[in-house]
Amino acid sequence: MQIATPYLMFLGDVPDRLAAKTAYGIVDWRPEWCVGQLRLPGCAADLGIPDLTLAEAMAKGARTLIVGVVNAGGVLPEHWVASIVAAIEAGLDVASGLHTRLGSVPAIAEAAERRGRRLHDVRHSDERFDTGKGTKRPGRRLLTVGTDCSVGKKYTALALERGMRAAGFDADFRATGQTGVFISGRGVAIDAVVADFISGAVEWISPAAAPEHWDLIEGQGSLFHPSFAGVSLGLLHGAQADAFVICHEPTRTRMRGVQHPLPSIREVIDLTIRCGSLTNPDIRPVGIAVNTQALDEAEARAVLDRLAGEHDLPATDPVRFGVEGLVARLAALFPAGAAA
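Any chance you could show this chain by itself in the form predicted on its own?
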């Protein structure tokens, strides 16, 4: 799948920042690809890039409209269709990470056919996956896991890729969600894979590799989330992780979108080891990544110090404070993992 850049980011009228996390992720990691944003009245998210009309975006060289939003069920709201059709009429391709296929909407399909524009449904793969086998394969793997969804698993894996490469590791980010695929240009949206093939799809994403190579696998959901635990478990088994980083948002008391209380970091560590041991008995935690965006610096450092002491693991906000401590722990635990 080759998606033409630059992008015009479409946010619709999403109610909050988290609902536009796909768009934020792309802007954070590929800002050079994003010429501006297109928002509908009432939109509560702002990417901090110019608001553009379709004509202005085309004048700046935009080639693809990215539907940069997430919502429960991955549905395409009917009142967004007119904006997407208008983008096609203006000459843009359209790419979406929603479960709803763009081509399943008659008005969008007809406009794309008539104008000769491409529709990209990143959530859907044409690849056929085997069931997971759990057979030990060469190479090393790190999985980001979470106390909840939307706590920074993708950002942590991307930050680790950058930090580990700078430290001499042979490491690659492996995308398992639509935003990661937009950012990296490869991967599979695991939550759109038929359940029997989730672990097999992860084995396909992270195949056998050189013994010292690290795949940094983007986690999804949480083993404790009643909506997404099935995806999280299949991903854990397929990843066959040697190491994992626990990702956490310290101001939450309940899991996003449900009434269940947030699990503790200790509960996540224990359950991840218990379940992950099925395909890798040597799985171990190597650090804690905390999204401290809602805290001032003093509060953030206090939380990180407390968690590091409680769990005897390095704790950091990968975006705010870097990943040096996590990389150092990996180098200490897996000394052959760094290139000579």
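Note that the structure is predicted; figures quoted are calculated from it, not measured. Numbering follows the first chain given and starts at 1. C-alpha atoms forming the largest set that superposes within 1.5 Å between two forms make up the rigid core. What changes on going to the form predicted in complex with another copy of the chain:
- Treating the motion between these two forms as two rigid pieces, Glu56 shares its piece with Arg114.
- Think of the chain as two rigid blocks: between these two forms, the small block swings through 29° with respect to the big one.
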Second form
There are 2 protein chains.
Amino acid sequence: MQIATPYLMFLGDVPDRLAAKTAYGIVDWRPEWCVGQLRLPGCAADLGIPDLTLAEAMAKGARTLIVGVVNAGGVLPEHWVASIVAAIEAGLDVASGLHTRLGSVPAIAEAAERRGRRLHDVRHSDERFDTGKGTKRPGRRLLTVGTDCSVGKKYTALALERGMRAAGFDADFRATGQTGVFISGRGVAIDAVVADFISGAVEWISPAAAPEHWDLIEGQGSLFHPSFAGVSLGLLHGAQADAFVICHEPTRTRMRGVQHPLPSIREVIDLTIRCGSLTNPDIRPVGIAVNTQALDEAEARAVLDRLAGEHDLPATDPVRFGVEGLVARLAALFPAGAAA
Amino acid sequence: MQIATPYLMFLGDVPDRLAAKTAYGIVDWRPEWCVGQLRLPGCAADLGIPDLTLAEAMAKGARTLIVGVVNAGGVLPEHWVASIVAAIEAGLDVASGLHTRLGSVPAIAEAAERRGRRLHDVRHSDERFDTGKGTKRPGRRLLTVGTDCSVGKKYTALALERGMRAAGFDADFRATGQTGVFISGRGVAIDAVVADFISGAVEWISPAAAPEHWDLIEGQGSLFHPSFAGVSLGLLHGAQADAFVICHEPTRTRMRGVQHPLPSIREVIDLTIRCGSLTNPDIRPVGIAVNTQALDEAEARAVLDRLAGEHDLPATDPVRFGVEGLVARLAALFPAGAAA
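Instead of the form predicted on its own shown above, give the structure for the form predicted in complex with another copy of the chain, please.
The next block holds the full complex; its first chain is the one shown before.
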């Protein structure tokens, strides 16, 4: 599955910015793919890109309408259907992150069939995967892991892609969640895969590559999250990571959605190495990525300095302070010409 | 979902005994539920129970036709459809472990609709689960874990159910795989659940219970199996096990389906405690269950004695030598009246 670019971003009439979080993420990381936005009356989100009619979007080369919004229960509202059908009629594919499958809405299915347009439901996977093999394949792999859900694993992998490419590395972001799939135009929402195929799906997402090529694999959940650790472990085993970056949000006191306290970064490093060794005995931590949004700059610097010292690893906020330290550490640990 | 009992066992025309493994498991553990078998010409398996016509099975009170066989690709052969439709016409529900959904075969769907019979596809789950909460709920729980797949986790849990009930415990087997679902008439094939809901599904399978009630939860895979460890970890977190039994097959040298060596029992104990502590800090091992089928009795006794000594735990082959030692250990560690 490859989602055709560029995109016209559909926001419907979402009531706030948060409901369009996925769309904002796409515009942040792939502004060159987002020709404009299509909003309905009452929409409270604004991506800061031109409002376009379908005709204008087509004239700008748009290929896919992205439904990058969330909604109570992930359901597609009735009154959005006409806009989606009109987009298909105009010649766009449609990609959606909603729980409702686009093809389950008769008017949408019928229009897509008639116009020969593709429908992508990134929250579902129709790909048939093998079970994981667990054996090493060529190419280098870095996985972002977390002390919790929603601590910056996707942003860290994307910032690394940008920073490593700028430093001359051959590197690709590999998406394992729906926003990441929109941002890279490919990948699999791993939490929607049938449990038996978690690690096999990750092996599919990150196939054999050139010896010095880096896959930067977006992590999910946390080995310490009681709801989602199974996903995180299958992801770790399928990634067969050579390197991992620990992602953290320093002001959080409880794990997202449950009553459990956050693990320490040390615990995450230890358990990641212990479990990750099963499919890659050489796995090692290469840095710490901290989401310092809630801290002022002095506080942020202090937290990063402390963590770097405690763990003898480069520590940064990838969005605020860049990834130079992480890239330098990777260059030192994995010198060119040394790949097996 | 509760599968109505008793069962008429449908074997089709499977080419060997192995293809009917699920059916043999059901007859082993629930002979009282199996009124007879229905076989097509050429069937090479024989459950050792009476061959019945549909009319005879109905006269004996059968409620559900069990398609307890495997087939290349899990596909339902065309020439079995007529038998299944006839069973529905005769008044039976149908439960299948094949990959093909019964309801996806128009003749079967139509017959079930017309006759008001239920179709159970135990390899699929249409139940909507919550994500796991990870918080302790009343009742006691034991999980069978393994050094590998297919080492006796289901049989151990079933043998414990039988032995604990005989010893006066209030105990229920909780199925997490398709054969187990047929054997208990309920449960969920956990490897078929969407990855995000593994631990939530286990919490659903094993709900809050009386303080001294034991759920004996069938484990799946192994924390050390590179294909399926994610399932095993989600299961461990959802089970919130107070106790676990390590299951092992002593003649196996490589993990099933992959190139990896088996972990030691010590490694399994350590990682199970480490990871299981997240949702139950009091988790502890209570015994070792060894499938000694490949050993003569003296060899089997020797292996069990050695393991018991090495780990200071009762060690047995539950099928060959019973579970008295395990039950005694549970009674000692969890005295009546001590439940929180």
